[in-house]
Structures are given as C-alpha cells and as structure tokens.
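Quick heads-up: it's one chain on its own, the form predicted alone, in structure tokens.
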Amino acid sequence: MARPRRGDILSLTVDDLAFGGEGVGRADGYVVFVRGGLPGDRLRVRLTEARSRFGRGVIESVEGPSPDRVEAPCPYFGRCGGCRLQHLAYPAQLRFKAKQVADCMARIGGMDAVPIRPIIGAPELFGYRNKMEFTVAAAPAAEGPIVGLHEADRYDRVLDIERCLIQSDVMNGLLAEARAFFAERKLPVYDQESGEGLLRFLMLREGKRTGEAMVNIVTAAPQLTELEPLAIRLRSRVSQTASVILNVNPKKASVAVGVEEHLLAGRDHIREALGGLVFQISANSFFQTNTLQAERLFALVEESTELRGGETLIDLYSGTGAITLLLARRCRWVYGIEVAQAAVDDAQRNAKANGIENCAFLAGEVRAVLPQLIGRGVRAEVVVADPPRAGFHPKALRALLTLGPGRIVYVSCNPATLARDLGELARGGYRIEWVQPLDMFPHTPHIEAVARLAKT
C-alpha cells in the first residue's frame, strides 16, 4: 500500500504497548503509535503524524475493546498528562511493566538469560502519592487562577484539577483551600514571557505514617504579607498542616525549586516513619513518593545486601538517607553520596534524630566524590545505588568498577538505563543474579526495578 498520510483514517489492532504507554498497532505493516490504545483493541485511528517508518494517531472509534480495557474512574483521564493507564486493568498493567523490564534487559543490555523475578504490585491503587506538584496558571476572564497539572503532551496548557485520585483526601483538601484563597485574594499569576506576576507552583507533601502535611507555595517574589493569611487559613481548616513554606524562584526556569525559602507557619519540615525510623523531609528534598511501596522496596534492598554487621557500605545517590540509615543498623560503617546539599542536610538531621552515628554523608556528584573516597583508601564490600532516570554517569560507573565491591544492589526508576548500566557492569566482571520489577506508580507507565549483582 502507499505510505499513509496525515489525516488518513486507518483500521488496526493494537498488539503491544510502547515504553511510554502508547498502544502500538500496524496497518498493512505500517507501525502506528496510538495514545490510549491497548493490546487487543480494534480501532479506527486518524493519523496526526506520518513518517516514513511509523506514524502517530488518535482514536476515532473503538470497534472492539481489549479484554483488559476498563472504565477510568478519574474525570480528567485522557486530558490530564498523568495516570495514562487508568483504563487498563491493574493485572494487565503489571504484565506490561514486567514485560518492559525483560525487553530492556534483552534489547538494550544484551542479556536474554537474566532471571526476572515476578513483579511486586502496589497495595494501594489510589491515594498512594505523598507528594504532588501543581502548576498555577492564569484563567480566562475574571475566574480565579487554574491550579492543576499539565494537559497530555502539552507543556503550555494546564488543566484545572479540583481533586486528584492518586493523592489523599487531606492533600485534596489543602489543594481546594489554596485554590480558593488565590481566587479570593486575586493574587496575580506569574507570566513566563513578561516575567511579571507572583504565583507559580503549589507543592503538597504528606507523611503517610505520621499524618503530617506540608504546603509549599512557589512564587516569583518574597511577598510574605500576601501569603501569611493562607498559612493561618490552612492551619485552622486542615488540622494535619504541620508546615507552610514559601519558596522564591525569580528565574525564568519553570521549576518548583526556590533560591530562597521562608517559613510561613509550623516547622520547616514534616516527618515520616519508615522501617522503624523517623525521617525529616524538607520542601525541596527527595523522598520516595509512595510510602507503602517504598517500605517494600527498602526491605528488598536490605535483604539483598546480606549484611552481617562488619561491612563497610556505600550508598550512591543517597537522597535524604532513607536507605543509608536503614542499612546502617546492620553494618559497620556507611557512606552516603548525594549531589543535593538540602538532601544531605536532611540526611544528617535524620541520622541525629534516630541516634545513628556510624554513617557519613558527602555532598557532590558521585563521579567526583566516589573517586575521592577510593583515593583516600576507602573500600566497601557492598554498594547500593539509586541513580536518577539518566542512570550512572560513565565516570561514576568506572569509579564503581574500580572500587570493585563484592555485591551491588542497583535500584532503578528507568529499565532502559538500568539495562545499559547492567550491561557495562557485566562486561566489567559482575554477574547479574536477578532483576526484581516493582510497581511504585499504578496507572502510569513508570516502573521501578531492583537488580542484585555479584563480583565474579
């Protein structure tokens, strides 16, 4: 057949899901990616993009639904950029994610024979997130500002969200109070082009085990007098509010991290209990966003290290020290390396609050700090690593191979970079004993995995 063109209507059956959650189908051999398509769907699709080897399309009609297709409970589904798999039954979501991990191991890492353990599903499918970041945008006419999430595949449009199903009722209550306050006070919204206006982001955090909640308002200027009444309102109407913070980001960059921070009410942190320890979490520090599943993840990591009490362990990309401190109870000494100074400060406070003294936290890039430790003669029997989505920097990976620990436990939020790095470690003298997929984020394409490696 002639190559399809943009605007053409094609009939196809979806037979797979791509890494980002798009359905993949073929029309007379021509590959089409379809947002919202599920394996088993028979669809009529209108092409929005037509390249020589593949196209992209939108669903015109569902001629025959997949047996795994369900009704998405969220009223924003399809328009909101999050939770792209709500219309896929949860057992099928788990099968898809496990398959993604196995495919990456084979295709990217060149490791067909790596044992892939059965995926660990999440105990909560809704209300599981302990952190959400909402963008504040101008609304048309005289309406109050939009406080919501980006529309699907659009970074220039924000969808007003009154209630999000993957955060708790407490966080939804805080969202509603903040939105009403912004509207009542007619506070100006920051404009990216002109650089004028005040409101930029609203970040909510919650300690699932402690019940403490944080509200972090990100603005373009330190206008404390305008926002102090919001802190009073939140504390009086939502009893769980333990911290109200103002972060100031005067720069053009659209990020919810400020260059200065002001405490409006309560403490400058909230607390979370996990694995028998209590952690302090500040506004800009990293902490796993699914507390219940993080407990399972950390227990798996602890078991996989096989610590006997006399080891030195290095925790790479240690964040606020959650894994570091949990493992410090079972070994002689732990070093945690983390690039964000705010997270290192939190980790040090967490160590002190829990009475843990056999650890040291070092601020800096792993690729720089780890060689420095090696140069000082530090050796480690075990390394735990939880890098960002980009995985290891090549210099950091070379330093890890130079260190040569007997065991490595690699925690990853990106199967593609995990497979790439495991391939390099395998070529550097390590055996991948197993890979364990774990679902931290139901209804999204994101997948966590833990790999255990032993030096051959």
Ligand SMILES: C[S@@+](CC[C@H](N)C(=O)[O-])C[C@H]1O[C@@H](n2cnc3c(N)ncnc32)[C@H](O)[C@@H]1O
Second form
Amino acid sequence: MARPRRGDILSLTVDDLAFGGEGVGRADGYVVFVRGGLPGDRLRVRLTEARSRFGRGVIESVEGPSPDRVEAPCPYFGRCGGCRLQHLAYPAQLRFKAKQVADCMARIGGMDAVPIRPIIGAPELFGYRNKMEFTVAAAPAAEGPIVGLHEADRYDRVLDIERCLIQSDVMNGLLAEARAFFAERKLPVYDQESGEGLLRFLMLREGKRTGEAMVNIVTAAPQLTELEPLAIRLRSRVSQTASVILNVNPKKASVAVGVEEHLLAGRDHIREALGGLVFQISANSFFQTNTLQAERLFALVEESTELRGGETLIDLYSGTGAITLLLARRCRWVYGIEVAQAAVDDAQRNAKANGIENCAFLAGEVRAVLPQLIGRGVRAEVVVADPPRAGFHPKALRALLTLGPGRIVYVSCNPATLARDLGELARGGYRIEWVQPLDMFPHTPHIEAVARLAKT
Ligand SMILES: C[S@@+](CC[C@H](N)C(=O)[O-])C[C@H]1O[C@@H](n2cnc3c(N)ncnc32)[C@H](O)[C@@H]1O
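Having seen the form predicted alone, could you now give me the structure of the form predicted in complex with the named molecule?
Full assembly next; the chain just shown is listed first.
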C-alpha cells in the first residue's frame, strides 16, 4: 500500500493501547495511533498526522465496538484531558495496566521471567481524588470566568467543569460556590500574554478520613479584601471548609504555587489520617492524591519490607515522609532523603505531630546525599525508594548498589523507568522477586507498581 497521507480515511482494527492510553491499530501494516480507540474496536479513522513509520488519527465512526467499550458517565469525556479511559470497562483498564507493566519488564528490563502479581484495583472508581487543581480562564461570553480543566492535548484551552466525577460532592460544592462568587463579583481573570488580571487557579483539597476541606485560590496579586468575602461564604455554606488560603503567583510561569501565602479563613492546613497516623497538609505540600489506595500501597510496602524492629531503613525520595513515618514504627531508625526543602519541613512537622522520634529527614538529591551517608558509615538493611517518573539518576543507582541493602522495595509511577532501573539492579546483584501493579488513578493511563528485590 502507498504511504497514507494526512486527511486519508482508513479502516482498521485496534489491537492494543499505547502507554498514554491511545489505541494502536494497523491499516495494511501501517501503524496508526487513535485517541479514544480501544482494543477490539473496528474504526474508520481520519489521519491527522502521517509520518513514514506511523500516523495519528481521529475516529470518524465506530463500525464495530470493542466488547470492553462502555458509556463514559462524564459529560466532558472526550474533550477533557483528565480521564481518558472512562469508556473502557474497569476490568479491561486493569488488564491494560497490568500488561503495560509486563511489557516494560520484558522489553526495557529484559526480564521476561519476573513474576508479575495480579494488579490491585482501586476501591473507589469515582470521587477518589483528595486534590484537584482547576484553571481559571476568561470566558468568551460575559457570564463569568471558566473554572475548569485543560482540554485533551490542548494546553491553551480550558474546559469549564461544573462537576467533576473523580472528586467528591463536597469538592464539587466548593467549586460551584467559588465559580458563582467569581462571576458575581466580576473579578478579572489573569491574562498570560499581558500579565494583567487577578484569578489564576482554584485548588481544592480534602482529607478523606477527616472530612476537612481546603480551598486555595491562586491569584496574580495579594488582593485580600476582594477574596475575604469568598472565605466567609465558603465557611458558612460548606461546613467542611477548614482552610481558605490565598497563594500569590505574580510570575509568568503558569503554576498553582505562590511566592507568598495568606490565610483567609480557618487553619493554614488540613489533616488527613492514613495508616494510623495523622498528616498535616498545607496548600503547597505533596500528598498522595488517592488516600484509600495510598493506604493499600503503603500497607503493601510495609509488608514487603518484612521489618522486625532492629533495622536501619533508608527511604529514598521521601516526599512529605508518609512512608518514612509509617515504617519508623516498625524499625530502629529511618532516614528520609528528599530534594524539596518544603516537603522535608512538612515531613519533620508530621513526625513531631505523631510523636515519632526515630527518624531524620535529609534535604538534597539522592545522588549526593546517599553517598554522604555511606561516607559517614551509615548502613541500612532495607531501602524503600519512591522516585519521580524519571526514576533513579545513574549516580543514585550506583550509590544504592554501594550501600547494598539486603532488601529493596521500589515504588514506581512509571513502569518504563522501573524496568530500566530493575535491569540495572539485577545486573548489580539483586534478584527481582516480584512486581505488583496497582491502580491509583482509575480512568487515567497512570500506572503504579511496587517491586521487591533481594540481594543474591
Ligand atoms: C513520588 S514522590 C514520593 C512521595 C513520597 N513517597 C510520599 O508519599 O510523600 C517523589 C519525590 O521525589 C522527590 N525528588 C525528585 N527528584 C529527587 C532527587 N533527585 N533527589 C531526592 N528527591 C527527589 C520529589 O520532590 C518528590 O517528593
């Protein structure tokens, strides 16, 4: 067949899902990625991009649906960039994620024989998120600003979201109140080009176990008097509102983190209970965004460390210290290593609040701090690592091999870098005992996995 061209209509059957959740099909051997295509779908696809080895297309019509295709319950599905897999039945979402992990182990890590445990599904399929970040954007009509999420693959366009199914009714109530207030008061929206205007983001957080909610309004200027009435309104109308914060980000960078923070009402943090501990979470703190599934993840980590009480443990990439603090109860001493000073401060505060004294948090990059610890003569029987998507830096991995703990429990949010790092660790003298996929974010292509390693 001649190489297809942009605009061509092709008939194809989708046979797989790619890493980000796009369907992958072949028309006469030519590979086409189709957003919204599901394995088993027979589709007519219009090519929007035609490269020499593959193309991208959009669905013109579904000629025969996949047996796993379901009606997506969210009215924004297909346009919103959030939940890309809502139209795939949940058991099939789990099969896709488990297969991605197995494929990465074989293709990237060269480890076909590693046992992959059955994936652990999430206990809640909707309303599971404890944090959402909405962008405030100017609406074309004058009825008030858009408060919503970015459109799929369009970072320049924001979709107005009245109700999001992956957050709770309480958070949806807060979203509605804030939207109505912004419209009534005709508050100006920040304009990225000119740098003028006020409103930038609305971030909502909720302690799922405590019921405490936080509203964090991110603006370009500290206009407290304009927003104080919103804080009063939220406190009186949504009883769960425990904290209303104003974060000021006057910089061009489109991030929901401010350079200064003002308390508008309540406390400067909310609390969340997890694994028997209570964590204080402030507006800019990192905290796992699915509380119930994080509890299962951490229980699995705890069980996998097989702590007896006398060990020294190092928690690499410790964030706000959830794993460090949960494991401190089971061993002699824990070091947490984390690059973000703010997260280290939160971890120290949470250690104090929970009366945990057998831990120390060290701020810095793992590749620098871990060799320093080893140089000071510190040894550890067990290491837990929960790196960001990029996985280990090669120097950090070498330091881990030098430390040579008896057991490593590796928590990963990216199976590709997990497979790469496990391959290195296997070559460095570790046996990969098993890999356990786990679904933290139903309806999205995100994949979490835990691996347990033992020194051979
Ligand atoms: C997936 S999070 C870990 C979260 C943590 N387990 C928790 O529950 O709070 C990864 C963490 O690694 C930190 N990080 C990223 N690069 C790092 C580096 N080179 N050295 C140390 N920490 C790093 C990030 O700031 C982030 O807090």
